[in-house]
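Presented as structure tokens, the chain that follows is alone, the form predicted on its own.
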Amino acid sequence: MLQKYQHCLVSLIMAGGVVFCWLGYMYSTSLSPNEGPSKYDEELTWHPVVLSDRSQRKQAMLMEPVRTDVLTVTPWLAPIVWEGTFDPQVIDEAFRSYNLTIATTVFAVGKYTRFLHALLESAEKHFMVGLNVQYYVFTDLPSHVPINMTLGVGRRLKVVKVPKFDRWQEISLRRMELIQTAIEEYIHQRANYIFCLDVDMIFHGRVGPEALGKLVAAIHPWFYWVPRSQYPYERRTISKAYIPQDHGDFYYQANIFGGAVEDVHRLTKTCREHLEMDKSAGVEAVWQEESHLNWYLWKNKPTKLLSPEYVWDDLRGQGAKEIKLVRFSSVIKNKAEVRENP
């Protein structure tokens, strides 16, 4: 009796604890702490969110343990986002009134164009519906671009002509590189979020504004269950992505990640950074960008976390129990043949 009592307490704190965080990042700025303002700071103002009592009362029923066979909270108590642990009604109201705009980027390169179309499809139906969105499409192929698709009210597609790359690391490698570039040049000026996708994705489900935050990063639907031992981190000392061994917290893909304009500034100005000092050593890391990415989300810790839910891969199948809703998934495809080099 005494051990089912304790599994209710700590599972009443873990959900208490997914409603706390998830209210007290609106309350932050988007400053880090000992830093003082920025260039950002003038053109963007940030507020926090206020629910009404109607909303309090519903989110407050959420303090009762609606998911205790998935981990809802981070040891550094950041929440994991999972079907069950957001009233999706209180969300939507709570950020409405704030007329939002979220910077959304993809790179559709080369023969990856061909998935384009099928991904803004589906995010006009399911990503950060009601809330501005501007997608900013990098693309060799301009002429590829589907710019005669119907958006919705307050949602803009504009095309970023980039050079064509021989080889597909380059492509991720240069990644980090021209997202720096598009937030310090306009999009620092035009969005409160920006969301970072990959193109050969399909969203299947709501993906809404539960997923914003400071700074937001997805576990890796492969990986979530293994040991930490078997995660694959780059492991070569040589490489600015090195993670020791025993050291880590999940392993993040990089399909989806994303948070507030300034702290994914700062994300990918530190990646691009480190991947360059690996180009001069000689060194690619083992995923590219995203063992940079990881390496720097295991240094500045996620405000937020994105279930599986959110990056699934539809080579993994529909049997995993604890996906009760597939959002947002890679499709199934022939890499050697989209790629331009094995």
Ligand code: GAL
Given for the second form:
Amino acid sequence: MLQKYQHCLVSLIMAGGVVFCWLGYMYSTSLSPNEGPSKYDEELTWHPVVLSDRSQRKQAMLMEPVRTDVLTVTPWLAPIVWEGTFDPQVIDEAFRSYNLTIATTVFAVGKYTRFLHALLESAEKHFMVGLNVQYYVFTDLPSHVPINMTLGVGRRLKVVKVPKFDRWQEISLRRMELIQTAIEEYIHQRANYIFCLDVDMIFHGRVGPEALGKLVAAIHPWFYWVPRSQYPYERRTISKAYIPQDHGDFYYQANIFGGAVEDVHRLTKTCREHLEMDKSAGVEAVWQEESHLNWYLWKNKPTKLLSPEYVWDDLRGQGAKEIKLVRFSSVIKNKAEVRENP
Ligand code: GAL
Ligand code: MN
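Switching conditions: you have the form predicted on its own, so give me the form predicted in complex with the ligand.
Below is the whole assembly, all chains and molecules, this chain first.
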């Protein structure tokens, strides 16, 4: 009798242990960000100690808009970030106490590894300075990654080996899938936010926590003055990236997008599924993942938009009067020379 009782007790303890381990596992793999206020869009808490007198410099005046030359808010009330619309010092002080970690993915495949050093060097000067940044460099050539670069405090770099793709379009097509998998496997446990950057880019000015939000995208520097019917969206109905002529908000460039880890996970998962459906239908969207990104952001409105200051193109030069500060821009490259195929 006693033996039977002991047997039951042992079974109970074992069952309890299994349930406990399972709960622990579910918790650790859950995709909600670990700690930190990634939902600050709705509820940015201002710690009284955070705002020093020094930061309370300029009063916001309702009748004195800071920018009258450009749109600073979307019809769905998401801010569009331009120079002059925020005070960098106020933003920095507000975010300092949160100890946020920003995962940052960069794809450097084939000859594109040549852009890495300049990108990382400029990111160390301008990108999320003062926050924890984890760079994830996806490459087929790990030996080309400048791992000896000195990174600032709280910043580190991890190399992720990926297969060599034959066509540059393939790199663009696989990027969503690789980011999705990386988020599921490790990023979700380590970061609050994630930004995905093109490698053939350079930071010239501040890109800081003013760019953080649940779902963030940057407005392409070549199309922001044209009617949407002229945006280079995918226009063939057979593609999952199809957007009709009279729809869409802005044309976003895929060179930088990001947000809270959970939101970017949803974005990459959907785009990946759509890219695969297109592939089985034998269709490739006109601008590959960028077309799918634009479709996703048409259906799921970004909570914060970055003005073209955040994704400039050196080919456009310096003349645009609405651009007070170029922060991040595509470097001029010989496409025929760096791409593996036309
Ligand atoms: C180009 C850019 C491409 C793509 C295209 C869309 O300026 O280099 O990456 O965004 O615009 O038309
Ligand atoms: Mn590029």
